[in-house]
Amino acid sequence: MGRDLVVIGGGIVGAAAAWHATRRGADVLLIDARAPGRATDAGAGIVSPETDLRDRTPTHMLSAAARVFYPEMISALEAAGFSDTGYARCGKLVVARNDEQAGWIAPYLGALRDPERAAAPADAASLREISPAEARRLFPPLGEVTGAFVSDGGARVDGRRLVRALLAAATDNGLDIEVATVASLADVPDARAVVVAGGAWSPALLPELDIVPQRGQILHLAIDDASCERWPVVSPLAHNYLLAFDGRVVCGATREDAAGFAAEITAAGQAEVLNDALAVAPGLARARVLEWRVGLRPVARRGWPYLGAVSDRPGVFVASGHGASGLTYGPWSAAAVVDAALGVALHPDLRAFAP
């Protein structure tokens, strides 16, 4: 038989399932399309699980699992020599624009205070109601707030070069990568086992996944000060999100479940993002506009991802459908379906995500 793996798409969850599967000694083929509009090279984003709720859908077990994994990943990268992953642990900022908001602020911290209601419980000395003041202290272009809490645990991430580096690193342990675009399941070259990680293109080779496409344009503004690194993630409770990197702002994103394929910036979708960041944050109405993106996030209509062995596939794995939590909860979800194709281990909480 041919190689231990072969992973199907480059995206955050193909280059996290190549990354730990050759920390495993695997032998493995990434094949990578490159399609436009892969939703990871348009992300970049928030990553805070300690500020999800529980929910009727298996989701928090992902919640849960990256909370610890995310942290390990980073760390292993930059102890291998690989530091520029676009991770940065900045906090998160949760604000409210009207008094009807400002009263759904200590609610919602006292969930996520209450290790039965929250998805990833955390330290509650990590989560914590501050004044309007200081949250504009911590955003400068903030507008005006009525109300706030900060998560010290909230983190942010570039996904273009989060898969740099993951695929630096898997290379390093002998990953071959091949660019090409694979048809059917018939085409994969010999192999213990194939992980589809296609992101939204995944039911052109598993008809089976109901996965559609959600547009999502995006935002990058330029910002003239050094200390914006260190701003924290913003998470209107009304509106979408900011997030900041070295000499940036970011602003994003539009939600289109009726683009289809169509990886187009749009002059509505432009209008939406800059009315909702400038209602939030008006001092940056001066920046200048460095780039627009557009990502087509992979959405399983169920409400959850597919995650492990695909039935009446002898050999073929599956980890997509993560919509706009791919940056979150991909790098997990690989390492899982890695590790059950290669029969390292099998998690069980996988059983809630069968295809």
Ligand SMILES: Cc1cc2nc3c(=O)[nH]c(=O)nc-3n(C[C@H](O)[C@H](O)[C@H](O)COP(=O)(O)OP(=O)(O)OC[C@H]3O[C@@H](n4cnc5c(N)ncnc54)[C@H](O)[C@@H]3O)c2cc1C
The other form holds:
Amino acid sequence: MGRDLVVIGGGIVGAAAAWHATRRGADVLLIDARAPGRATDAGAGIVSPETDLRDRTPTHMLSAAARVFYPEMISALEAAGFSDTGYARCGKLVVARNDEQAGWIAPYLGALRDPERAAAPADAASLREISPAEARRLFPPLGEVTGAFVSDGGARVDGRRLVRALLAAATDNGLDIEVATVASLADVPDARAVVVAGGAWSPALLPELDIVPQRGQILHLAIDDASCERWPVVSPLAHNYLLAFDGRVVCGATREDAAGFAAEITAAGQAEVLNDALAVAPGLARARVLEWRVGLRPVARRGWPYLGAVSDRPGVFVASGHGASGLTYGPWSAAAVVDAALGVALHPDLRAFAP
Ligand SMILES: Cc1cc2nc3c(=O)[nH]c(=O)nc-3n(C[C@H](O)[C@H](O)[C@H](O)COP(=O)(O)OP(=O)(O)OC[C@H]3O[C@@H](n4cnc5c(N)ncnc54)[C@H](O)[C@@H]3O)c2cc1C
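Next up, the form predicted together with this ligand, please; the one we just looked at was the form predicted alone.
Entire complex below, previous chain first.
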């Protein structure tokens, strides 16, 4: 018998799986094709499970778990000397832009304060309605605002930097990494278990998964404002989001279901993202365009990801299909699947996410 675990895929899910497994003391190989269009490299980075509402899917379990797991993961990385993750608890600002939307603010806040309806209930004091003037003070490029609330628990992360930190920490723990495409599960080096974390490409190895790519084009603008690192994530009620990192504002993003695996920036995509961003935040009009990114979200058409053992394939596990929320849910999902794959006692009950 060879390794304890082979992880296929080196996006956020695969990197977190490898990190977690090496922390468990496992002998791990990660194989990643580094395909153009890797979702993690384009992901905006909003991590705000405390503003998720329960729906009819089991996803609320992921919101609740992510809310606890994320800060623990970041602290563990920092303690090991890997603090360059781009993670910051910057808060999330939800804004209305007309009178109709302003009427949605109080019911949304009410639902988030209701433990029966919030997916990852935050403490009430961390959610507060604020005035339009206060909203513009928090995010100066904003245009017209008719209502707003802030969630102090909202955070953002840089997917590329987080993956680098996870892989560096895992390599310190003995992880081996190979850049290659696994053409079939029969080609995987001998191991006790395999975790498929191949994002939108996962069905090439496991055709039973109903996961499809959803293209997202996203814009990075340069911002000459030293305070922008502390600006909150902006989530307009009926528009795309905005968030800031050191020296840049990220304007999201298209959601294209018919583009297949074409990881391309298109004229229509640019127009949609730019027009929307400037409608919400006209103060960005003079910002310099730094770069466009494009990623393929792994969308599970049933509405929630596939996590756990794959039936009729002994030793094969999957962690994939996180759609638009994989930077948020991916790390905990990966850890949970790894614990199942390694047979760690008390691993979480993943039956609701069974492939
Ligand atoms: C524009 C955009 C904005 C987003 N914003 C957010 C956000 O704000 N918050 C949030 O939580 N989420 C966000 N997401 C979603 C999030 O980025 C994804 O859900 C997440 O990154 C998926 O991670 P993954 O590891 O499953 O897949 P990926 O990051 O796509 O990685 C999969 C990796 O597996 C490799 N691979 C696949 N098959 C094989 C094989 N056979 N052999 C070897 N390697 C293989 C690929 O090459 C790739 O490197 C966004 C996504 C996009 C595109």
